[in-house]
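Take a look at this single chain in structure tokens; it is the form predicted on its own.
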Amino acid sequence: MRDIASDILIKGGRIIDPAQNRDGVGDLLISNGIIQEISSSITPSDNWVQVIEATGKVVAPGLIDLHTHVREPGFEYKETIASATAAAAYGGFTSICCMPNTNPVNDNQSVTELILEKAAKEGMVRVLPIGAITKASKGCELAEMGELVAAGCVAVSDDGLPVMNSQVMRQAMSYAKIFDIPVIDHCEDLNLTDNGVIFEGDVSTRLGLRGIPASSESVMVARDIALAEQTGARVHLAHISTAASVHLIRDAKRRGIPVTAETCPHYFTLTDEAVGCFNANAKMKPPLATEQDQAEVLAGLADGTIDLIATDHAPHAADEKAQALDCAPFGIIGLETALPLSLELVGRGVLTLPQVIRKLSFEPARVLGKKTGVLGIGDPADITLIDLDTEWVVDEQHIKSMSKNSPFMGRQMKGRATAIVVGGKLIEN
């Protein structure tokens, strides 16, 4: 980030605050980092005040990725703070939240503080460190989790790894519900996937490939879902793909269990068809499902189901990608894409623009337990502009990461961020 004037005026832009039921053309002031004004029209009090022209563009609270693999510390080949915030910024967002899965894991004070120094020093945008819930996410013996909350972490996950012991899970959810934080749960049975490549169907039987059963998903959910019942812990699940997943998540906000849900581009854009020509920069976990799977997860993004989109960037080096497909990583960026992608849904008719915005900014604050995510008056400056109508190709040109593994190479977008604010500083793309 480079310093500025302390006075940003944002002109004539369409404020959209969905928290706040806002969206309007308007002007809205910062000074000092913080949002001062918001009204039809602000001029100006002196020259110090650096003016950005917003006509025609959309103003929304600050993008939040509630779901970014960093890689940093330990697979900076892949990845660093730097490259993750640069790729964040160019996408959109004003804050990112990195998972522990890196190289120690972070299951402790010491490497969430490396973490935050590093981001301090070096990143573009605000970065949240999640503690992961067990020791080396190993699934044996739990993190202090009060150590982690005390260092930083917003949220414990061991995101990459399920957590198959139940009774570990249950664990943690009750120390969870202690400290006031959300526990974010990769729901996947190992027994189930059993080595497993991409969705079993009929693409993994064409291609010749060991499925990964839908129930791998379904089967966990259910369980975390009855683990919240139990202790009352506020529970997240990651990356839902698959439609029983969606109909237990359903079912279980009907009867108030304290469950949230986050579902990702890549689930509501492509299918396992993608994977159809051994394309393993579709392969990813939970892999691709059908078009049935994609219809149920577009309809609980409509009715609240799932309550917010998340990217899962999750970047590998080029020649890991270059294996076969069998041997490849799982996992494809996605911080640079993810805002056009759901920008989709409203041309689709399935999410309003108020809405996207929405699950992108409110809803992952909101699961954090965090007051961000709106522009309100008194509230830190960070917002995300919006060109609904640029037209640009995914290439490496657009591709900030480090790593470029990304389905959607070639692929025409519409919309994309044009700059962000965050805490007052402007970063123009």
Given for the second form:
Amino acid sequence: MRDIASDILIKGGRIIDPAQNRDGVGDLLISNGIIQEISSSITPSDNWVQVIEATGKVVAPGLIDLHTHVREPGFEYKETIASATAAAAYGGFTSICCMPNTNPVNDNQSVTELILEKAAKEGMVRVLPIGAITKASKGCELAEMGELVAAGCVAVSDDGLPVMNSQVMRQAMSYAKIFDIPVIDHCEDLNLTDNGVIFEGDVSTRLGLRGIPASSESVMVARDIALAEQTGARVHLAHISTAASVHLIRDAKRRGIPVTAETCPHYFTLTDEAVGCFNANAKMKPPLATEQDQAEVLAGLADGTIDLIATDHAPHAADEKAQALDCAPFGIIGLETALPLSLELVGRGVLTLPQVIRKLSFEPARVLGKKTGVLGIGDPADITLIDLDTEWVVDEQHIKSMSKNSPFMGRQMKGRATAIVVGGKLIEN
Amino acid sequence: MQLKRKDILGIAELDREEIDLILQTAESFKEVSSRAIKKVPALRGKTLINLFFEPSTRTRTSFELAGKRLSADVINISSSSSSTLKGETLLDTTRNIQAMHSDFIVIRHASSGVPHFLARSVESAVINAGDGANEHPSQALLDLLTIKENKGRVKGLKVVIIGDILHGRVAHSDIHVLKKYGADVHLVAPPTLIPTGIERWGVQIHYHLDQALAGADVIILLRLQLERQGSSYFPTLREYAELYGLNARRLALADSEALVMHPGPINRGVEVSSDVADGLSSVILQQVSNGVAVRMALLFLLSGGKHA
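Following the display of the form predicted on its own, present the structure of the form predicted together with the partner chain.
Below is the entire complex, every chain and molecule, led by the chain shown above.
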């Protein structure tokens, strides 16, 4: 007996597989959840095959978000595994990596298992947990990394917080080499941030808000590069936002130090001017910086200094954001808007379409040391179908996340995922 | 002529025509405060709520008197008595006040932008009585009135503002208003208390007080929050007073007719010595009197009142 649902023929799409330099119109056959065949024309062998007409659409490897805050367990009023994966599916992501700053923190096997069980039951896309670097992400004692990896964690991070103690960070990097997993750091010097709220510059001065200096990020980027050089561990730098950081990473890569870096769509789309008149939905860490910083982030994306694009999807309830700006929590959602904002990079002359897709699929997989993010024959079928031309406006109807804290509400977008295939299972938007 | 707006949130968005109107109206209200019966019926039946989330005596009393002299009913809500201590959110507090149909809400809050948040959520006229390090518009208006009364003009005057510019909402609003009227504005503070990029507001920055004071027409002192001592802003009050305190020797460097102003309350011996605070150049108490008149003008104009 053949499983009807698992046989899908995607016909006539522009198949883009950056890792294999494929970019051409053709057909793709999925059988039993596996990519069976890719060729210029495939005729369905029998009537059991579900045919998806993809003419005019892009057929890409399933997008992978290396940086999602799922909020479950502990903050289910902001987001759940069910709602985050629904948002991911709608945004074109077939895998999301969930940061450990839940309650309790994902610093042990039980929390990892809970996340994976929930994801298996309620998740629409794959959920890859990231374990904590230190116990309760307090930055003091290392969490049991071996146990976390055995339970299914793909990386470690104390995201939301930096590991301020450089000795602890050095030891974490050294220890992570046992498991060959990346250590992901949220680069922020908390002493320099002080009580800062938005980027320290003209806008913070105009609004009388405490600023977060650019050096809060770059000081830690420099430290992490020094520690990566010393330990030889794989270090991944999250949500890079400033010119100074891009310069440091570019230089480190030139010297062969094993660092990778991500940025987020808001850093290459907005500047601190988006804070406008105290808009709490433009408040996140690191903060939106200046035009010069944005220009350097774009240059970093173009020359490969910045390896990939991640969302830093950080849901917060409406009443949490409806406060005085300095009391409102940091963070914005991003799963539903990341793809169209990244596609804008093509029109802005920063990246080609295959490069955009690569930074949203193959590169995050590469950071994790996984051979996914490609359209390989015999691989599990994780695929994203993209309509490049659909124009739409970001509103609540297009936000599947439980939280709506986005600075892009009301913004005109072009292009979106029309469907994803996760392990051979089709989810249409 | 009438004001074009529902709220007074900051000086930055006011134009000169509006500021002139407020000052003219304030001048006509000064006379009310000198009468034996200090009351006119302009705002009878109107309700003013003073919503103060930060301790304040001067500004709150000034708004209260302004409201009462115009016959409005005035209610004071301070942070110690407010429901925020019971965990009520700002939005809920706001909605409750709105439900009580207040005509004016005067708000002071430690966070920048709270009056703007309030103004977006309520129909009442909102007056910013100081938000974080952002603005304190009524203070700047009374400072402007005081300068105009004493100097007859603002354009071309050398105004030196001394002290904590970084946390200073008074400095922010004063700079905006003084620049709008063409003053030559100088800021003096340690670099740790000067906000990034403020030189782009068209002001000159000094780290040395003596140099800045030469030929000054107006000296505006800012109140130093004493808890800044021991943080990384400056080492001790002693050293701060030594480097940035105004005393008789330094005052002599300014123009002989220079005015000394301070929004209060004064830290005697820190930002200013007692002989200067109480001396002939000081117009500090005149500022207080003008404060009531300016706030009467704001309430009157926001209620739709027209200045003849």
